[in-house]
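Take a look at this single chain, the form predicted on its own, given in C-alpha cells.
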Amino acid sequence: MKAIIVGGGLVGSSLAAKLAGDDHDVVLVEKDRELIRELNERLDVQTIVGNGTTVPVLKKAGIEACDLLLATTDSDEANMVVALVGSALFKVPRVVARLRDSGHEESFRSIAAEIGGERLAINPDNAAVERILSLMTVPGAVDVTLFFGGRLQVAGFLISKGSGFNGLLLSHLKLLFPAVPMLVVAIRRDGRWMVPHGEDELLANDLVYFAMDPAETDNVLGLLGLQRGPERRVMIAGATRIGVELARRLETKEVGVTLIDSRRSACESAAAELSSTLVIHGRPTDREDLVEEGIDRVDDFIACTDDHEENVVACLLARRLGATHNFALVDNPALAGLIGEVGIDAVISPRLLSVSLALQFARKGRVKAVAALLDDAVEVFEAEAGEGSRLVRNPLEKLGLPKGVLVAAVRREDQILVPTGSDRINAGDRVLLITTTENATRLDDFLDA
C-alpha cells in the first residue's frame, strides 16, 4: 500500500514508523526543514520538505497513485484541504484527517457523505476523554480497552507483593475464574515487555494486562487489594478542551468536579461553559491551591494541561498530598515506561491513541481495532478470521504462529472463549491476537484471505 502523510508532528511521524514498519511504501510530508532532517535521522522513509495543502506537492509525493492519505498536522484547516484535495480531485480511496473542532468534524462528514470512498475523522482530544473515563470506572488501572463490542476487557495493572496473584502461576489462573474469560496477555518486568505462557509466573512489581470479562471486574480489583468507592470527587487540572469536554461528561453523570487553571481567560471560558463544575482560578501545581480546595479528599486527580512536564509534576504533588488516583495527559513516549515508578497511576496519550484508530482503520476490513499497550511496545488486534486465511487451516498449537504471538480470545457467535492449542478458529470468528509491535507485521500472512 502507498501511504501519504501530511504533517510530521508526534502523530505523523509515529503513523510514518509503523506504516513503514508494516513494509508500506510511506512518504512523509512536512513543511518544516528542520524537522525533516530530524525525521530523516530516525525514519526510514521517503520525505518531501513543503506545504501537503497544495496540489504540486501532493503531485510530488505521488498522490495520484496513492492508496491511504493521512492528514495529521496541527491545524484542522490545512488538515481539512488535504483530505477535501485527496478526496475530490484525487479520489484516494481511504482518507484520514485528525480534526478537534467539532464543527470542522461536522464539515468532514457532510464531505465525506457526498463523495463517498471510506473517509475517517480523528479527534485525540475526544479519545483522550473516552480513556480517562474508561480508567475512572476500574480504579488503580493504567490502562483499559474494550473489544468484542464492550464485552471483553483488556486492563492493566500493577501487582503489589499483597496482591492475591502475586505468585500466581498463569496456568491456576482457571482455579480462580473456571466459568468466565480469564488470561494474562502481556507483561512489562524489570522494563521489558513480554508475551506470556502457562507456566510464567506473576511476581511483585510486574505491570500486568489481563483479558477479562468486564462483568469480573470487582474480583479482579479484591485480588488486587483495590476496590471501587461508592462516590467520586474529581479534580481537573487544565481548562484545555480535553479538561472542558471532561467535566461537561463528569456533570451527567452528577459527580463533583473541580476544575483548576492558571489562566485566567481560560477559567472564564470554562465557567460560561459548565453548569455544576467548581471553576478555580489558581496553579495545579502550587501546593497551597491544592490544599485549600481540599485535595485531600479527591478521588481522581486528572492533569491535562498543555504543558505536560506540568502535568507529571501535577500529579506527583496531587499524590503527595492525598489524591487517591491520579492520571496524566503526556505525549513524550519514554514518560509511559515510568508508570509505578514515579506514583502515577495512568499516562493517557492522545498521540497513540489516534495512532491506533488510524491504524485500525488503515487494515480495514481483517482488523477490527487495534490497541497500543503503553510504551507502544505491545499491540493488541481484533480481527475477523476470513474463510481462507492461514488461522483457520489448524488448530492453534499446528498453525505455526510467530513467537511472541498469543491468541488470547475468540468471539463466536455469542460466545467468548480462551482458546486452548488444541481448539481451532472458525471463518467468521472474532479474534483478539497479542503481538510484540516488532512482530505485528508477521500476523499479516495469517489474516489474509
Given for the second form:
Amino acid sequence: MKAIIVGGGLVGSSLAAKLAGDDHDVVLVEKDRELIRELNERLDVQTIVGNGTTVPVLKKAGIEACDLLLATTDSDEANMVVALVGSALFKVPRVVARLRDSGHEESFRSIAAEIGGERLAINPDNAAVERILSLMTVPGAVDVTLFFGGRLQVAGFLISKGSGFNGLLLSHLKLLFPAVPMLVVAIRRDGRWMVPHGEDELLANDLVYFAMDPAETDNVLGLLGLQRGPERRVMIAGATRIGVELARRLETKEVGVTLIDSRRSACESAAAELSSTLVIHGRPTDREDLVEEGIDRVDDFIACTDDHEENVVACLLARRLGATHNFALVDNPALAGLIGEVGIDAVISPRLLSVSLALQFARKGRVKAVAALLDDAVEVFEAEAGEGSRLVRNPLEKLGLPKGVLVAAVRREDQILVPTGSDRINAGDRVLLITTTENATRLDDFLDA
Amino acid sequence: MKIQDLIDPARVFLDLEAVDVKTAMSEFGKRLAAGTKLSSSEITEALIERERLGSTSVGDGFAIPHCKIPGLGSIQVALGRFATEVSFDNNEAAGVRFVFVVLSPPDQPALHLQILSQIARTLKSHDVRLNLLEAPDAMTAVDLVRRMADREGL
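Having seen the form predicted on its own, could you give me the form predicted together with its partner chain?
Below, the chain from earlier opens the complete complex, with every other chain and molecule after it.
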C-alpha cells in the first residue's frame, strides 16, 4: 500500500512512523526544508520538500499510484486543497483531511459525497472535546476510551499509596469483581511498560490501565480512594474553539460553567455564543483572578488555551488553589509525560487524537476503534475476527500470537467475555487486543482474511 | 475501616468440619446469624450463591467467601479452619482449609471491596498462610493477621 502524507508536523510525522511500521510505502511531503532535515534523521520514510497543494509536487510524490492520502498540515485550506485535488483529479481511493473548522468539514463532506470513495474529515478540536467529556465522567483517570459500542471502558489510573489496589495481585481482581469483565491490560512502572500477568502485584505509583464494565466505575473509584460528586462545577481556561465547544456541550448537561480568557474579544464572542456559561475576562495563570472566580470550589478545571505550556501552569495553579481535578491540553509528548508527577489528572492532545483517528481509518475494515496509551508505547484496538482470519482457528494459547500481545476481551453477540488460553475466537466476534506498538504490525497476519 | 479492627477472636472458629462448600458455608450461617436480624439459612444461601459466580479460593488452601446481604447492620468478618480440605473449585487440585468470611450490607460497596482487598493482600505472605494453618488458638490467629496487615501498610 502506498501512502502520501502532506504536512510534517506532529500529526504527519507520527502517522508516517506508524504507517511505515504497518508496512505502508510512505512518502512525506513538507515545504519546510529545515523540518524535513530533522524528520530525515528520525524517520525511515521517503521525504519530499515542496508544496503539497500543487499538482507537480503531488505527482513527484507518486500520487498516481497512491492508495491513501493524508492531508495533515496546520492549515485547513491547504488540507482541503490537497484532499480535493487527490480525490477529484487523481481518484485516490482513500483520503483523510485534518480540518478544524466545522464549516470546512461540512464543505469537504459534501464534495466528498459527490466524488465518492472513502473520505474522512478529522476534526482534532471535536475529538479533544469528546475526550475531555469522557475523562470528566471518570474523575481521577488519566485516560478513558470506550470500546464495544460503549460496553467496555479502558481507563488508566495512578495507584496511590493508600489505594485498595496497592499490593493487590492481579489474580485477586476476579475475587473482587466476579460477575463483570475487569482486568488490567497494561502497567507502567518506573517509566517502563509491563505486560500484565496474574501473579503481578500492583504497586503504589504504578499507572494501571483497566478494561472494565463502565457500570463498575464507582466501585473502582472507591477502591482507588477516589469518588465522583453529584454536582459538578467546571472552570474552563481559554475561550478557544475547544473551550467554547466544551462549555456549550456542558450547558446541555446543566453543569455550571465558568469560562475565563485573557483576550477581551474572545470573551465577547464566547459570551455571544453561549447561554448559561459565565464568561470572565481574566488571566488563567493569575492567582487573584482564579480565586475571585471561586477556584477552590471547582470540581473540574480544564485548561485549553492555545498556549500549552500556559495550560500546564494554569492547571498547577488551579490545583494548588483547590480545584479537585485538572485537565490540560498539551500536544508536546515530552510535556505530556510529566502528568501525574506534577499532579495534573490528565492531558489531552488534539494532535495525537487526530493520529489515532487517521490510523483507525488507514487500517479500516478490521480495526473498529484504537487508542494509544500514554507514551504511545502500547496500543489497544478493537477488531472484527473475519471468517478467514488466523485468530479463529485455534485456542488462543495455540495461535502463536507475538509475545506481548494480549486478547483482553471478546464481544460475542450480546456478551462480553474475558477469554483464557483454552478459549477460541469465533468468526464474527469482536476482539479487544492489547499490543506494544512495535508488535502492532505483526498482528496484521492474524487479522487479515 | 481496617481488617485489623474487624477481626475478633470471638468470630474465629478453628475446629470446623465440612465435606463440601454447602456444609462449609452453613457452619458460618449457623455461627454468624446470632447478633443479626438474619436467619442462618439466609447467610448460608447468600455465600453459596456467590461461590456459584466463581470460586473465592485464592490458592494454597485459602478462600475468601463473601456476599452482600440486605438487612445486615454492619460489615462482619469471621475466620474459620476446617479439619480436612474442602473442595471449593473443581479445577483446583488442593482443597480449602482456611477461610476468611466477609458479610456486607449492600449499601457499602466500597467498604466491602476494600476489606476483601485488605484480606487478599494480607494472605499474600507465605508465612502468614502457614502459621494460620497451624495457629493453636483464636487469639494467635487474630494477632497473626493484625501483624501482617500492619506490615502490609493497611
